[in-house]
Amino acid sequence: MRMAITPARRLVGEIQVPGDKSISHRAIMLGSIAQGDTYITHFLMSEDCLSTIRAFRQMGVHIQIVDSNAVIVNGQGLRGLKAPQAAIDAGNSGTTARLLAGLLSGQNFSSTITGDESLRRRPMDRVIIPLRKMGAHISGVQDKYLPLSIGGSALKGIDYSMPMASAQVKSCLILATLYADSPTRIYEPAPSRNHTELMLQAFGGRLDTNDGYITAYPADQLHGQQVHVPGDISSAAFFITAGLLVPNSNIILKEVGLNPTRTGILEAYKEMGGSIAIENVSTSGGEKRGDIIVNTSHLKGTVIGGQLIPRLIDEIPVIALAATQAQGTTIIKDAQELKVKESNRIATVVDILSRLGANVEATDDGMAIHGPTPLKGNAVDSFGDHRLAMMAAIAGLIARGETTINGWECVNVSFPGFYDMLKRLQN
């Protein structure tokens, strides 16, 4: 599918972006292994999150989709999952595959996890290695890729120092430890998103965090909860960027998640001179949320790297776009992880922005963007990567002429309705 984007004169209005993808995944997972029902509101009905629902339905969990963003999970208890009759297909969702690998390692049945062509190219050894240390019977293609074969086994707690900060690896080990015979102590070199830690404690699980160390404990039982999912800041990022770049714009994004492990983009944009304000802050289930107000701004280049990277890793494509309009050079570094996302996001971001006339070059661990440069509409490819498709759409709003994006359908992975919301702000 191809999408055509033309320049916008201004963007004005108030919107509410869909629910947070990371939190939606985890609410289904923990709700499924809890005792009693879990009620989830503002759930993200995207392809990735629906993959997680299908996975747990395969294991005997009754999950009812009530309306466009509400779900009821009839929890089966910690030991209540049933052996799936076929391989679990995680689709394009790395979160589904990696977190399930941990959860399934402690079951009393065997299972297989597979995924689409893109996901089968993404590395799974980062969870295979520590899970084996815990005693899991797990193997993959070349010991690195999906499909993963997992045999139910008795797990033990371990001490594990993660080579790089990764919320998916950390969450995988925390879920596996629920079924282990002793605690697991995890060291992360930089803070990564902590949605699993917050939600597990809300469901009755036990965790200790101290100075980069997370101690996860086995559980006897979890208990169903009411979960209201905040807006996804990774989805809001596209509208925040559009508000900064499109002339004469003023956008209010309602009830966006403001978890400190996810707000790196706000800090980066403020450092670049972006006009961003936050109002109506509240907390629910340990998750902070608030309204984000964005106005057109003159940006300046900056350096983005170090411990900030895990806190904005998914937003780097659209930050790179913003940097094309900033005065001076923006350096993005320490972001090797971009190479193993849905696409090699260093190479693909550089490809798209270069086709639109940007002055950008790839580096081993990121990119250098020289600005400001006027953008010119062109035909670009999404590379099957939802975040690249949406980045290109925002670029089309400020490019001269028409920008066409091939492979637009991948946007449904995280943000069905993105285009309609974008059009609404132009009226």
Given for the second form:
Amino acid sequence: MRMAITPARRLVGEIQVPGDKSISHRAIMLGSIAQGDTYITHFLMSEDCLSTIRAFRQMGVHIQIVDSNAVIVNGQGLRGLKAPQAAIDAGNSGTTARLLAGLLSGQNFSSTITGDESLRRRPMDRVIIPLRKMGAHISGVQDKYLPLSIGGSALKGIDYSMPMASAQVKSCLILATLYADSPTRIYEPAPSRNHTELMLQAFGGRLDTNDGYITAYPADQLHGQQVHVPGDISSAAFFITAGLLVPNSNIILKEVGLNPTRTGILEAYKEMGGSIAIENVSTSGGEKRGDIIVNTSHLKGTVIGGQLIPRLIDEIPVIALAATQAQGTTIIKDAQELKVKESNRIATVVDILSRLGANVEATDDGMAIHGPTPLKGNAVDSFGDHRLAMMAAIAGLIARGETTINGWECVNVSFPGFYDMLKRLQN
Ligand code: S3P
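Switching forms now, from the form predicted alone to the form predicted in complex with shikimate-3-phosphate (S3P), please provide the structure.
Time for the whole complex; same chain goes first.
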């Protein structure tokens, strides 16, 4: 499907973005292996999260979709999952595939995980290698790609230093360790999102964190919880950026997740001179949340790298767009991980922004953007990557003429309703 976007005069209003994708996945997973029911509100009903729901339904978990954002998971207990009768299809979702690989490694049945064309190109050796050290019987195509075949086996805890900061790898190992006979100690080179750690503890699991080390423990039982999912800062990122770039804008984003492992974008934009304020801060289930208020701003270039990268990794496409409007050069470095996301986001971001008239070049570990440059509407491709489609739509709001985005439907991976919300701010 093709989407056409024309310039916006201004964006004004109050919105609530859908629930956090990472937290929604985890609530289904932990709810499924807990004892008793888990009630999830403000759940993200998107393609990726539906892949996780379908996976657990295939393993005999009763999951009731109450309405557009409420779900009840009838937990089966740690040992209550049933062998799936067919391969589990994670669709486009790396989180589903990688976290499930850990959870399924310690079951007493065999399973297969596959995914769509994009996911089948993404590296799975990052979970295969440590899971094998734990005693998992797991193999993939060329020992690296989906489909993964997993023969459930007895697992033991390991000491593992992750070669990259990855919440998916970390979470995979934490879930596997629930079924192991001894603890696992994981070292992460930089802090990545810690939603699994927080939610597992809320469900009664044990976990210690200390100076880059996470010690995960085997569990006897987890307990179903009420989970109220905060708004997804990665979805909010598109409107935060739009609010900074479109003239005369003022946007209030209600109840957005502000977990410090996710707020790198707010720090980067403040550094660039963005007018962003936070109000009404609260915490639930260990997850901080609050309202974000954004006003149109003059931005200046900056350097984004190091430990900041995992804290804004999914927002880099839209931050790169903001950088095209900033005075001076913005350097994004230490971000090689972009190459193995839903698309190669160094190549695809540079392609889209260049087509729109930006002055941007790819580097080995990121990109350099020279601004400000006026953008001109053009035809661009989403590359089947939801975050690129939405970034291009925000670019269309400030580009002269019309911007068309081919392959728009991938937006449903993380943000059904994105376009309606954007329209609402223009009225
Ligand atoms: C996610 C972790 C991140 C992120 C992805 C979701 C998660 O990936 O990019 O969109 O839910 O754990 P990595 O942990 O592989 O960097």
